[in-house]
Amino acid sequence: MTTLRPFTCDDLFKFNNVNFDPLTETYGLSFYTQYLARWPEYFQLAESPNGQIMGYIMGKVEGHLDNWHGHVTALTVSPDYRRLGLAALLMHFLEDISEKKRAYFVDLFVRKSNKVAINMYTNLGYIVYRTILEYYSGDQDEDAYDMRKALSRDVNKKSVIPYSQPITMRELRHINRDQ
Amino acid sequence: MAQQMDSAVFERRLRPVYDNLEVGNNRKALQESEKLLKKHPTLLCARALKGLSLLRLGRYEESHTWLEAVAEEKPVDDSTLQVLSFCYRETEQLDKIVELYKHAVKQNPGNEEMLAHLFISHVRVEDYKAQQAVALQLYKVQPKNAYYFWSVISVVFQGIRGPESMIPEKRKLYLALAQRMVDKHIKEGKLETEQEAFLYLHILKLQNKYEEAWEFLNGELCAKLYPGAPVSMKFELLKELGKWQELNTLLMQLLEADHDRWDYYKEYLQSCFELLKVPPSPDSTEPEFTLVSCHEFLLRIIESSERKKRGPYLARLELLQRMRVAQLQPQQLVGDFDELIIEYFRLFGDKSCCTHDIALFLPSISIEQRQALASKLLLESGISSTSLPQSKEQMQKHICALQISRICGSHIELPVDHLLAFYTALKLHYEHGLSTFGKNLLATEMGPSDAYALLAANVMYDITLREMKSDHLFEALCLLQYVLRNSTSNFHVKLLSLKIYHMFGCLLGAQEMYDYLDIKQIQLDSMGYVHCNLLPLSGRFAGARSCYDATLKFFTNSYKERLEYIALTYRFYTFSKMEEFMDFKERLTNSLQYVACSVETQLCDLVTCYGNLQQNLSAYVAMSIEPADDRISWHELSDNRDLDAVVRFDPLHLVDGTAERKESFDQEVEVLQVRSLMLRLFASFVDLYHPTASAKFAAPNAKEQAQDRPHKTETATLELLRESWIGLFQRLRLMNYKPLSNRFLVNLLPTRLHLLLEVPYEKFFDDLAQLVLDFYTGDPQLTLHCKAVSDNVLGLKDLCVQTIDASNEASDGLWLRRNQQQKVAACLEILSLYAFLLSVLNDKIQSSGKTKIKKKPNADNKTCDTPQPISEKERSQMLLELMRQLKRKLEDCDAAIRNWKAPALPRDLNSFMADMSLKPEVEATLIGDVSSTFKESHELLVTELRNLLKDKIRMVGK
């Protein structure tokens, strides 16, 4: 039982009961400020009955010619509020989105060891397009997995052929300037 | 072309003083800017960085002077603008960088980019009219439909937002041209986006044309241009437009597609109830609208879900309540209440959420009704006395019915031995919970059984709220500190110790805790509640120093930053999220949070200082304090504390968030009445000694008004605001505010307010005030002031030593122990202050008693009835007395400090946890580990202290 609406600058003093989450960071102001003023859309909340937040999507689209696609920078869902279908519930609506927007398709990264995330996503319709190493640094560097939907105007689904080979983030920066 | 080339040969040279810049290298920058003016003395932006560079050096008045000149010259080019107004931005000189600009373009009348730094330069200082004027000037030069809206943009501000919104007339003017602006280019077929289409709504419903509006939702255009218009766009027409018919129907077909949304369902029985209203018209073929075919509805929604999804039942529910309120009998129609609720909690008891959502609903019964509710609950959950959950879901619905019973209050009733039966049985199915259900957990997740912990902790508490001792309340802390070895990323109970901790006054206990939050950016202002803002007089000076500088870190970052933000929603074109913007800077600048934070910065500071006077004087000169000048906007002060972050299960009918909300905000809003105006107060104290002190580059304007003030008035300010201090602390006893209530854990702990109305501070600084005054004077009833201020020194000295008594001889040592270091560090703020104010204060008294240059102003005696003032060497005398006597009183309160003992813990410790089936080496560990920390916590408070006093004995030592 979900109210969608779009996250407002209001919701950051009071999004601590999702963002307390261990796997949920965060960031600095001028990141979310960002976002709200670039892709308003793209930021998307749940609220529950009481007025409590239950968890947040923040996206974004870019890229161009047929690399045109909605990406998904940050998804959380508070503990009080799993196994309600919450995160795919807001993945849709990016996706739905995306589509209005006449995207190609929509990627997301995940830390390889985020086992329920990836099941969660796989069960949406997402595959691993491609193994980023290193993709999380910290104390111990992570890869990511980078996967994807393709989306109705991709009908060749040309997207989401998967790469065979790992790829370093040097690459990534590299395939993200030439697109 | 020459120029050309001139331009790239000198971006490369001006390159590493922009690259030591960027890393923060600034004396680097300043020696690469230096050598390039050697060769170059006139190249302006190597004047203007290096202007740049001093300003990053903290060296402002040099900075101050070096921009000056450069702005002097009028400059054009693109890089020197861009230093220039960055370092305007650093220093808050918004307009000048509109006066930059604005003769740049004058310059170069159809350069694009001069006119949008120009139009973002008026964003920033929010002059609507003229941004209107660039913005039109911007789209002759390039008829851009960005510039086009930016001017459209501009004129809906000018109703809305300017100086002239007030008016209802100019208001109607300004929303009715933008209308016409937009109407031209939409005949003109040049509407081209959604934020477009977006605006154009929005100025059609600042103007009540609900109309219009919705033909234009409707229209071809906007389905074009805007596909994704949100559907809560036409609820709030056909809201408005009383179309709940339409309404009605629109819903009905958004919820068959979708079960589970709340919004919509409020909004579907809205439409419902109002067509309750309407009057069956007498040729009308369709049925009157009833409540039944409302309920079938939702009844028809339920039987065709496949998966049980909560929206409609919750509907259901949110049906008969909304009949009660009207009135209307819905036990008929829609059930049992009862019955309802059971059917629910059947269905979801086994989600996290299924608390909150019947929560929601208990308000319309009774408290008996409720309590009845519970039982029924427990009973259905099939735990009894003698059982234990089988599952994971029937724990979780166990727990379920636990928190609403608390919630219905079927607890607080209980007599002690009861709740001590019932923290037992909870700390068990805590235990069982976790052995059977919690194995292979991932460090991420929360304990399912850790809600039973959290629960417990709150029985504890109310039980040691009765007998007015600690014991229980330690019992339930060392339970969560074993929760929080098995469950590390349970922020609840993290929360909920860190409560604990400052109710005991463990300060580094509560900063463990602090840390494993992880609290930072934002949450340092909605969470500072927790722990940053009960740091002040918590005990210690420097260790809470280290959270007020992260804290502000953080405000004065967002402060510089905070209208880009806003120049951002114009360059990215965003209509939709500008005014938003506007309200959450000023919500973030005006954080009360923010502002207490600074100031008691500021006070730490001055009661810290342990250097030379010349040292502490600096320091004192770089906070700059202008005593005469009160920069609080206190009518605009934001409360942007998330107190609901902090999960409570406590009986609906016992709280009132919204008064506890309210209540404890305008309390913390007199604290920092009563501490800003002591800064300030404190503040003429020192300027009237060292007058150079108060003249401050950064306050031209305050400078100006000194060289003004005749001489007569230089005790001015001193003795006005000792007059609001006597003011304040008069309405303050007026007003009689009531300690907070501390009737549940989770309530706010009290304010300082009682504090400091207890602590002799009102006293002490006024007849400080008035000594200040007679030693600048050389007044004849010196001698009786000085003996009124050492009595209040006298005072605190006893009272600092009587409450170390008190605490040492306490069989509790953790009931009254955050109070007990409360006073404790009051006496030693005001005392230290007052160490401070000596050490300036005899610094001028002996230097002119020696050159004996100074003649005091009011001292020019016309009668010879006036009495002689008191000779410089005489007040030379009663000043090292005053010191000799603080110093004496400073050795006894550290006598006392020496032995003030550790807390005494609860005897027992080693029994309250033997119903566990702990090993008994963790046991062991635990109750060590959180005992030492409350015993290094009372040492490090110690150690603080008596260095403080180590260093303020040293002061008037002399």
Given for the second form:
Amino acid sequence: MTTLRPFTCDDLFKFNNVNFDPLTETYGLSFYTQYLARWPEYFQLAESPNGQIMGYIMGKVEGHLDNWHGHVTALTVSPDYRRLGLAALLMHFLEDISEKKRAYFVDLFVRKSNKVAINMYTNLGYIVYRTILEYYSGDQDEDAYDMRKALSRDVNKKSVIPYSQPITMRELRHINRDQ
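Based on the form predicted in complex with its partner chain presented above, generate the structure block for the form predicted on its own.
Partners and other molecules have been left off, which leaves just the chain.
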């Protein structure tokens, strides 16, 4: 039986087995603690009966007016527990929290090369809203998809009308600053 529970500071010393995946973004401790302090309800983990961390989701709520939305900062499931529906369970949890916060949509960024994740998000009702050029940096910079799912508050689904052209990180920062 899987238990969903709030992520705690103690979990920061136990979740390395989940973060070893090369597609998982790993952050510094201060980043995780900032999310724990500011958006604790958006930081949940899935735990096995023996106490092992199976996966987690970290997110936040942000924006203004009709851009008020939930954001998935990180979602990852340990390789030992994949294909059990845990990622979908965690996503539904974040979507429910966002509904309660009266958000218009939920968004996330995913590597264009991560076809498994893109397929999962598509099956959960997300669409590719726009492409962000060179969003991920590394040995080879990689583009990201900004994927979105409209929530019940967005009756006319305005939040999921896709952009036709890719945008740069600079344009994304400018757009986010204005919203």
